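So this first bit is one chain, no partners, the form predicted alone, shown in structure tokens.
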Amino acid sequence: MKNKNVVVIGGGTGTYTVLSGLKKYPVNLTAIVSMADDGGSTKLLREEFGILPPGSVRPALIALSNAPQTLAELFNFRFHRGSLNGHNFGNLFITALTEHFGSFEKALEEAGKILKIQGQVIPSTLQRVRLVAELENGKIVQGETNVDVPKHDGTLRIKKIWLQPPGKANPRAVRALKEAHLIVVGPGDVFSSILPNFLVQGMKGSFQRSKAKKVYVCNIMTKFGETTHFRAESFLNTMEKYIGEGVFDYIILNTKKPPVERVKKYEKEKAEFVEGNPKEFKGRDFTIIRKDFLRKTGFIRHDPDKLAKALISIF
């Protein structure tokens, strides 16, 4: 297992979950994250300083951190009053490093040193991009945050997404895919966190050409406005529509249904448990790893240790 290169593609809490579990194993970790984020604190900093979105890389940096817990927690601290209201300390810190060094990548490198990260965090592109979506009724939605938190009718399916401008793949991301032994895609918001990575010119081809074992981790819950009423098969079909058919060697599915009291909290957000029957995948050429991956308490997400154990078993 030593010297094995594991690349995790996505963004947000899904990537955080995978990385925090895999960090306990002797593998070389790389997180490739989307640069389409344009909401909240990140939006303001992008507009004012013209930088790439710090909020996209922050969760991955924290997941890989071996710094004292207080410092890692500080990177997640959000101001709730004054002129900094709504801003996240980690976002401000990465912005300050970018201004100081004149490079977003150099800022990530220095932030990584401070947080003593075990691995590396790589933007999928170094160009400013914007996510655009077309709904099934023909309406165009501009911006990742408007896809992520719909102001439109969230029951409408997303017909198509693209980046404006398309952006070119970060050479470091391309190299990481080429040198990978295992590539993990997901879990996470399909249209706003995961797929924007593959919309960047050169990423899809680099992923397909990689000789690594490729794994898709299916979400446990749907997301209103993005994957409303999706089953496991719907998630996979959507991924393959943008990345290519038959690209995955393994599919990871959760079998454990959360108790009703935990689901109730999600009903307000119109999220649903993702159902999946192996028969739906009959005739498709990949291995299904189907187990209880559910966290015992808290948010309905994958348990980092259970997930990491399954991923490492592929080696």
Given for the second form:
There are 2 protein chains.
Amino acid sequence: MKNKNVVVIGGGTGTYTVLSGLKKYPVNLTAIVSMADDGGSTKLLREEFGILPPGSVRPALIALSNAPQTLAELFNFRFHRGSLNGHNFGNLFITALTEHFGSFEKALEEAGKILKIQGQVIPSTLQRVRLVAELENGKIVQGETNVDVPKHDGTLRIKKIWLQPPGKANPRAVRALKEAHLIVVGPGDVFSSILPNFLVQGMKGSFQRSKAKKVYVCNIMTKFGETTHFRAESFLNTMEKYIGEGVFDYIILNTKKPPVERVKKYEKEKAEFVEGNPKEFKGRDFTIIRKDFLRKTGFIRHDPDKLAKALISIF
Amino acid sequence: MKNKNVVVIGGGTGTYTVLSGLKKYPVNLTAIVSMADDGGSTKLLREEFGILPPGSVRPALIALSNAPQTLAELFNFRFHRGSLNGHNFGNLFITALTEHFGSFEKALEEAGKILKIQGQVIPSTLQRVRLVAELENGKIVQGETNVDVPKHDGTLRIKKIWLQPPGKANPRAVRALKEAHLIVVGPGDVFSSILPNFLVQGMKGSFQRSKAKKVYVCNIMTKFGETTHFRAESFLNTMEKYIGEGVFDYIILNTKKPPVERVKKYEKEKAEFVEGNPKEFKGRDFTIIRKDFLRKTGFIRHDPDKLAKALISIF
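Here we have the form predicted alone; I need the corresponding form predicted together with another copy of the chain.
Let us now look at the entire complex, which starts with that chain.
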């Protein structure tokens, strides 16, 4: 696997998980992250500084960091008082670098040096884009943060999403896809984190044309408003609808159901365990890797090491 | 000079100059900095987070930093837009660390690690103190920032300054003074930067009792409202009034008058070149080091290398 190029596409916690697991192997890591984020601290910084969303590159930077623990911790630190309330320190860091150097890409490069990252983090586009969703009742929802946390009752499904303006793929992202040996899509928020990467002009085609092995890592939990009641098959179908039918060579599915008390903690946010029967995928042309990928304790997420092991086994 | 302990007392740009010059020599450097600052970005952060002033430790941290240039530059970066307008990034950095670790001293220690500082930066006190000044007309001025930039017409001299509450000397500062071989006081703002260090209980005594050689580096320019029309002798007399008569073993005086066009730039802020005739010090029991210490271009400040060379020659 030495000198193999692995590209991870996503943006949030899921990308963090994949990268922190893969980081332990001697592969060249590239994270391509969505630039559609516009919530919280990022929203204010986008509005006031007109910069690309710092919040989207942060998890990938931290995952790849080999800097002392304190600096990585600090990057995730959020102010809870005063006029800085709600601001994430990592976001301020990236904003200060962008203001100082006059370029988001240069800022990202310098942040990478300071955090001593092992690999690279590439914004899927360098243009300012906005995520728009149409719900099944025809209602239009503007902005990633409104797709992410539904303002309606949450029972309405998302019919379609697109970017406004569409934005062009970052040439560096295109090159990374071309040179990749393995591309990992997900896990992560389907509409607000993963798919926006593929909506910029040129990304879908570059992904399809890449000779890399392509893996989709299905989420373990649904997300209310985005993927309410989704089964594994619904996740895959949604991916294929936007990225192309039959694009994936491998599908990674978790089989381990978490104990009731862990699932119970998700009741408030109406998230459910993702069920999936391999029979649902009968006749499809990909390899299914079904295993226990569950983290032992805490949040119901993929265990970084188990996931990385399965991904590396693909080589 | 190897393994000699050099302590620099001050806080602002002057301390930055001394430290960046001395850093090139194999001495153990300690900066003791005033905790009375309360202006600008620091003011807001003190009010909102109740922390010690991050702005006072910043110049010393940057001077001692061996981290990549970008990080040091970033520490000095100031936001000029939006809700972060006026905030210095280094101050936000130290505030985030203080919030994260729950202690200013721990934050300072961690900031030192991240910036890979060569030496240590010690707050003169760990208590929250406030600088108070009495002008010659009896008027009381509250707060360092109001002493620093006079709100009155600036012709009134400062009669007396003190801290409210007085604050206790940081035991680490006391130890550093005790173990010092050389203590450098100044250059820097006399009332708003240097002297507040000596106003905390225990500092003056520790300084006097220290067996170190003690040097006073006289400012090159006066500061309107603080040291209006001061000559070298007035600087020294003011120092001795607060720290004790005859405490200094060496006085460093600049002899080189800057060209008119450089002085002209200071007319707006009513700062003047500090004149000094060695005869004024006749009969005093210290060695005078009179030389050209002037920086070649730009701000009228000490040249870090010339100053360091003179200081090191004292060993």
